[in-house]
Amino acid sequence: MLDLTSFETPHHPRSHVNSLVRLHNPFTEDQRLEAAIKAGWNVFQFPSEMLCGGDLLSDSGTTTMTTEQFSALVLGDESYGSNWGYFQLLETIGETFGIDTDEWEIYLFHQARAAEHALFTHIAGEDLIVPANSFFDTTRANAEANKIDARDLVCQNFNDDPDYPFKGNLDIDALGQLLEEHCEQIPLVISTITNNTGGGQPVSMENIRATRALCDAHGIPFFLDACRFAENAWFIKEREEGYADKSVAAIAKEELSFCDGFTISFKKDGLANMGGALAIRKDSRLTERYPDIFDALRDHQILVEGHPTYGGLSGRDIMTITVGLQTVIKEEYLKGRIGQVYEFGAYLKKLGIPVIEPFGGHAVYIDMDRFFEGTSMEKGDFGGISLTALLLLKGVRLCELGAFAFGTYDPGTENETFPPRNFVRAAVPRNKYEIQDLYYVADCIKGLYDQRDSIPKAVPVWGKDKALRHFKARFELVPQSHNAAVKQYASAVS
């Protein structure tokens, strides 16, 4: 049975923290508790006020707003169409990636999943193809509600080399062979800066670069997922060579340059609480494959959005995202939101807990497939979903990218397909929390590292055959005796 009724580690001392949770949290054991059994253990249902100081479940729209974008804020123009902050805004899109916005069609949206959603709505078809580094579970899910093949193309230093700067790229021989055989099929290459399931890693310019030239030599438009293109640029500043004396608004302006298009999350490296945008060159290899491409985005951006010059955000968001992009690539936050990412890597290293490194930008990995090497624990058990599922009693919320958000289940052979990768993510957001926060975090993570083997399974009760089943999905902790224990748990440190 689990029993963590004590586990105070040496690397940290925690008062201070756990005086600012119980100044802040007044939620009980119990009450925490019955809220995670009524939500099914899903953290996504999970109610955020009885979260303790700890809630990286997400780094999308959870940034705390510099003073800056507050006095922009009021500055924001409500009219309907041609408000003041569209201009604004789109001067600062030229600016901060290095564009002609004059020789761009920009479409703006509430956020990116509903850009990727036009995008991919609309150059939909039987038998296509979109490589890419690495699909996050919305962008797969919008491409194969499509119907189209999203084909992942990790980078095989990966697990070859463990000290590898840029595990995020996509595998350039892969995506050679697959041009040179399916050409026809492929309407678009995709890089996503950073690779957010390929662990946050960061891609390089030289990777970047090598994916360009292969999409020139078959003719084929290459985008890029931009939502972290500030932090990406910093690794690269940091780990590629020839780019050390280069600023990093420099660098962002030389991702963006190589590709046709991108879509973009601005509750990102937008430092802002909602928005997102698609970015497409007007001369872009795409209208010739969709002549009509332009019109039709314009009518679904208008259909499902609103006007164009507002797209489904509200003044007061343009200007917050416009200052937040004028924000993002200075060098002095990067240092430290980046900064902040690494010690609490570091601290859960220090601790023994099986981390992903290097380090991303905008969260730490945890490997479930380590964490209970030596357990009876399956891939199939689903411990990444009990690992956060009994945070929750701590007041933690991170979320599993994994065996069960990544995976599959056929209803009719009731077999269940799994990812090649295993992780629960730990997720920073902006400008939130301070370093004792994260080390809180770490602690209760540690605590349940320590009583690995006696993690119970997650069993999916109801959703595990749906599509994007890990937003939805419900589950009990066997054995069912895990009640006992994890009140226990839920007081151990006070």
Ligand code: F0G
The other form holds:
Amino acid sequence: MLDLTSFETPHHPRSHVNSLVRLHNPFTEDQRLEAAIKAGWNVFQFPSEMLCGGDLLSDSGTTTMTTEQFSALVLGDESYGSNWGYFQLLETIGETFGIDTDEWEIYLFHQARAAEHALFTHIAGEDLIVPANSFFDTTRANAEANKIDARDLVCQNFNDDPDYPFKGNLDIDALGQLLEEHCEQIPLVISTITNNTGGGQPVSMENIRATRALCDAHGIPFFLDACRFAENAWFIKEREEGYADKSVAAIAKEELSFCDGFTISFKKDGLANMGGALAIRKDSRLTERYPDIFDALRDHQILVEGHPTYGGLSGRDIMTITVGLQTVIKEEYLKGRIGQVYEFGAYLKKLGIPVIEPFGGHAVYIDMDRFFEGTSMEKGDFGGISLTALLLLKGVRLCELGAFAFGTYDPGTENETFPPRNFVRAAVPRNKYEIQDLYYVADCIKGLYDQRDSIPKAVPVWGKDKALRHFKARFELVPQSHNAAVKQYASAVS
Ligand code: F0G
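Mind pulling up the form predicted together with this ligand next to the form predicted alone we just looked at?
Complete assembly follows, chain above in first position.
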């Protein structure tokens, strides 16, 4: 019988003084159950104030800003045009990414997805394919909304070699073959650093260089999704031959030196709560195929975001991003950041939880196929959704990035597809939690792992056929077929 009250959580939930969580954890499990049912067991719909155990839904925009950022924030210039902070930000972008901003078109947006939306809208065309190591959910959705085939080409070492240090790499052989066969259909190639969908794994400099060389050979522009460029640079320093003595700041510049353009969410390695950008080299090959692209993007930005010098951001957001970019490449910051995620992952592993190794930079990923091995839970039972749903009752929130988030359902044919990987992600917000907080989260996962036979299936009752369905769907929890012991949950939701 599934018993959420009995399992041991030696590390108790703490009061997160730097989060919005109330100080005295006033919610009971019954109140959380009521809220979870009201939310259709969808973690995105669950009230965050009830998450006193740890909110690891996302590392995006959830950072606790530093005192330097808060100090800069009050200097935000809210002028409509050419605010002071804009020029500070341009200078910092130039310095951080090693680019001459006069030679680049830089478009500020309120988030990276707005930047992706602009880019994909203006390169849309018949039968296009955009290959990447992996697309994140909104990136894929923006490509697909423009009828672009978003093709994941993550390296094969992911499955073959548990210790491979750069599992985020793009599969160079597969890209070479695709470019040979479909070059005309490919407007650009993307590498996502680090590879969020693929377990938060880094991409090596060698792989970035090889991707660039292949793109050069075929005259195709190469873009980076640079959301976690600093964490990726840290891993290159730590793991790639020849980089141990280089500074992370220099490695970050080198990463960017290979690309024709990049998108970035400042909500990750900008250490800010909001912000994104699209940057394209003025002499990039993109203009050969799309000669009017810069005008089109600028008009797009003005129409849907704002004047080019604030682009969907307030003056104070711009200030926090400027200081965030200066902080994020500091090695003392990255050492603590990546070290904390590592410690959390190592503790989960010690508890026997099947985690993806090596650990990534911003999150620990739990393999749901291995988690439910030996139980009657099948892929289409969405055990990852059930795990995240039940954790809500302990005040803990994780995110399913697997069979449900990246699967599809066609109501016409009743055909279901499942992605190759089936993860639940525990994303660690930057500068927010202490390791003891993360141990509590791990203890809760362990409590459910020990009772995995009794974890109910998640049956989507609404939204299974929708795009981006994980944000919207509603579920009921029903017992795994051989086990009636969780009827309490089934009856609670019916
Ligand atoms: N690219 C990657 C690799 C991302 O991880 C995200 C967001 C985006 C693009 C979009 O950025 O949120 O500013 O529009 N990832 C968040 C996450 C939401 O939880 O991993 P955005």
